Every structure is written in C-alpha cells, then in structure tokens.
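Single chain ahead, written as structure tokens, the form predicted alone.
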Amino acid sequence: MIRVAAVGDVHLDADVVGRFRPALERVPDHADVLLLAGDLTRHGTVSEAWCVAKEFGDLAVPVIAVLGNHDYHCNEVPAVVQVLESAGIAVLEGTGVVVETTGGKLGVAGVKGFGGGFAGRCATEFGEPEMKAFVHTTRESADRLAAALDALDSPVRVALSHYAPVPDTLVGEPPEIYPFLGSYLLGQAIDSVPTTLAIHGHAHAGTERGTTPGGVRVRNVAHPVIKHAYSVYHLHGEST
C-alpha cells in the first residue's frame, strides 16, 4: 500500500511560517510522500517561495509540488520554482516523477490547471480572441497532464494540479464561479490513461471527495477544506 499526504491552498508568508511545521515533522510515520496542490504563497513572491521552502523543504519523504493562481500574480515564477526546488520540492507543470515507496512506484504526474467550466456550463473555443486564448490555455494544460502521466514509468499514477478537474469537489462554491475553479478538460486528461487519484486544491469552499466520469477519485486538498496540515490517502485503500 502507497500513502500520500497532500495539501493545498496554505498561502504562506512570514506571519504563518511555523504553523504546519510541527504536523510535517510528523509525515513519515504516515505517509511515503507529500503532494501540494498550488497556491503555495499569497502573491508569488520569492520572500513567500522561502516560507514555502522553510516550511516544506527537508523533510524525511519526497515533497512534490504545483504552483497555483497565487504563485504566479507577481510574475516571479522562475525565481519561485528556483526557491523551492533549492529546498528539495520538485515542482510539476507539465512533467512527472517516479518515486519509490515501501509499497512499490508511484507515479505522480503535475500541472497547474486553469479553468473553463464543466460538461454542459462551459466556455469554448469561439468568438473573441480573448475566449479563445482562456479555453486554448486549458486545452493545452489538459493535453500536458494526459501526456505527463501517459509517460510515467509506473503502475500507480496521480495526477496533482491546482484547479479541479470535476464539479464534484467544488460543492459549496458559488454556481457562477465554477468556470474559473476548473475544467472537464482536466478530468478528461486523468480519464485517458490509467489514474489511481486526483488531487487538487484551489476551491477554499468546496468538497473533499469527488470523482471522474471515469471513476477516478479526486480529492480536493485546498487548506480550508480538509482543515489539516495534511491529509492522507491510501492508494487502495481509504483514506484517513
């Protein structure tokens, strides 16, 4: 059995640096590996990537990581991945990585996502330039993660982003802003190939448990939903 830890949606700065540290001393005696579904930071500075770093960088097990809409609002994206990638988080968008566990390979496979809507509620390819432009950015997203996680070396696959990839786990959210917490396109991207889980975060108000139309679990991590410095979910099994 494979355990993986994940949270989302902590929005780290001075002020909090220090409050989930405790908890993450902790991980190995319950999990294998740590996933973190963006929203790291709260404007994507790189003095926040280094509360980010502090706080999640050298722990006992493999941290890996997406960025979300709050890492990239000041432009800073490169020196933020640097940051934290200097502390030993890989961060995904659009690739994967293969670790190895007690309970055989996972294959974790990451972008950050962007929005659109959902089957029969959502935006499309036509009209203004400016629409188009939205639901191309999210077509391409979900055409990286299907091909990130095509080519994962390995039987048990995740699939990790920030926005979510179903309605399902956006219960709670007002109805109007579901286009801009996620897309179809990303579910259809984890239904392509083999998927074990989805993990995102993003929606503060949402759900924890949803799944595809292919029966993949998802899992909505965001902070403010599962109310822990972490979560964990058994890869067949239940989650605790």
The other form holds:
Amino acid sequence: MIRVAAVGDVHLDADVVGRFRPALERVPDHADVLLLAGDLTRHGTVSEAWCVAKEFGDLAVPVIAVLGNHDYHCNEVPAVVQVLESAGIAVLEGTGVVVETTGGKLGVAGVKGFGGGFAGRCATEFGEPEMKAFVHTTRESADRLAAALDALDSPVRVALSHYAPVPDTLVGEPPEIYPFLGSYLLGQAIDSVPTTLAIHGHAHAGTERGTTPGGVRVRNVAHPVIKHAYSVYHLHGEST
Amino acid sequence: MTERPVDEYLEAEVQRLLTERAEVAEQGITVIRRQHTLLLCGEVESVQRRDEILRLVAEQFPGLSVQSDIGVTRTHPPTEAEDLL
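Having seen the form predicted alone, please provide the structure of the form predicted in complex with the partner chain.
To see the whole picture, the full complex is given below, headed by that same chain.
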C-alpha cells in the first residue's frame, strides 16, 4: 500500500506561517509523500514562496507540488520555483518524479493545467487570437500531462494539477464558472495513460470526490473543500 | 452613506474588488444579494484575511449593509484516510 497525503490552495503568506506545521509534522505517521495541488501562495511573490518553504520544507517525506494561478500573479515563477526547490519541494510542470516508498514505486506527473470547460460546453480554438491562445494553453498543458504520465517508470501513477480534469469535483461551484475551473482535456490526458489517482485543487466550493470518464478516481483537495490540513489516500497495487 | 441599490452591478463590483485588490486576493468568497444586504460566504486562511475583507468592503462601500459568514479553514490533521481499493 502507498499512502498519499495531499492539499491545495493553502495560499501562504506571513499571516499563515505556523498554522499547518503541527499537522505537517505528523505527515510521516500518515503518508509516504505529500502532494501540493497549487496556489501555494497568495500572489506568487518570492517572500510568500519563502513562507511555503518554511511551512512545507524539511518534512520527513518527499513533498511534490504544482503551481496554481495565484502563484503566477506577480510574474515571479522562476524565482518562486527556485525558492521552493531550495527547500526540497519538487515543483512539476509537464514533468514527473518517481518516489520509492515502502509500498513500492509511486510516479507523480504534474502540470498547473488551465481552463476551457467540459465536453459539449467548452471553449474552442476559434475566432479571436485571445480565445485561441486561451484554449491552446490548455491543450498544450494537457499534452504535457499525458507525456509526463506516460514517461513515469512506475506501475502506480498519480496525476497532479491545479485546475480540475472533470466537472464532478466542481459541484457546489456556480456552473457558469466551470470553464474557468478546469478542462476535459486534462481528464482526457489522464485517461490516455493507466493512472491510479488524479489530484487537483482550485475549486474552493467544489466537492472532494469524482471520477474521469475512464474511471480514474479524482480528488479535489482544495483546503476549503477537505477542511483539514491534508487528506490521505491509500493506493493499492498496479494501475488498471 | 451610499444611496446605491444592492443590485447585480454592486455584487459584481464587490466580487471583483475581493479578487483584484492585492491586500485581499480572494477568489473563493461568494457574494450573495439578500434583500438590502450583501452576504459574504466562504473560507479564508487566517482571521486577519477575514477582517481585511470586511474592512475593505466597508471602506469602498460606506453605508452598505454587509453580513459575514466567512470562516477560517481548520488545519488539524485528518482523522482517517480514504482507502482507494
């Protein structure tokens, strides 16, 4: 068995430092790895990244993250990533890592992802350049996720994103904003490779549990959704 | 005191204010029009952030009746795991 802890949308700044730490010190009792599903900071500044490094660094388990839209706000992504990685936090964007656990190998592939909406009611690469660029961004992100999942040398694969791959886990959000919360293209990428679990955040008013059309479990771990410091999922055996 | 009606334009302005003003930057607050009052719902990461939301709305819309049901998300460890068989 592989134990995966996950949380997203922690939005750290100096006012939050220390709130998560007592629970984080206990992660090794509950899990083999901790996944962070984006929106680690409020505005994506270097000083906020140091808050994340202090709160989520130096844990006794590997910490693997993707960034979220908040982490892009101040256009300091390379510096933010550098700070997080200096604290031992792996930051994925179209990339993956394989972790050795006592339950076997765990592969995690991640992207931030982007919006566009869900099958039958989605934005398309048509019309104005701004619209084409919007959907193109999502399509490229989904392609990177599929490639990163496929490249994982592990029988157990987890897809990590900030934006949602399915609408199931958005229930509770206004349907009008679903296109800004995720894209079916991410779900299709996940279903293109045998995947055990998909983790995302972003939808604070959404629902924890859903599945892709291909049957992969999806979990929305946005902090206001799970309502504790992190959720823990137990994975078994090889991906189906 | 504002004479503005609590209409959908006001609702939109408040929602954008809470996201676009750097001192708040919250996308997760739901703004609900209720009679002559705006109800603010959602969860934030600290008491200071909840206080700042209410201070900013009061500053930008003096006289507006606002009800707050904004909570601070708990940070205790989980009591159980989900077994994905």
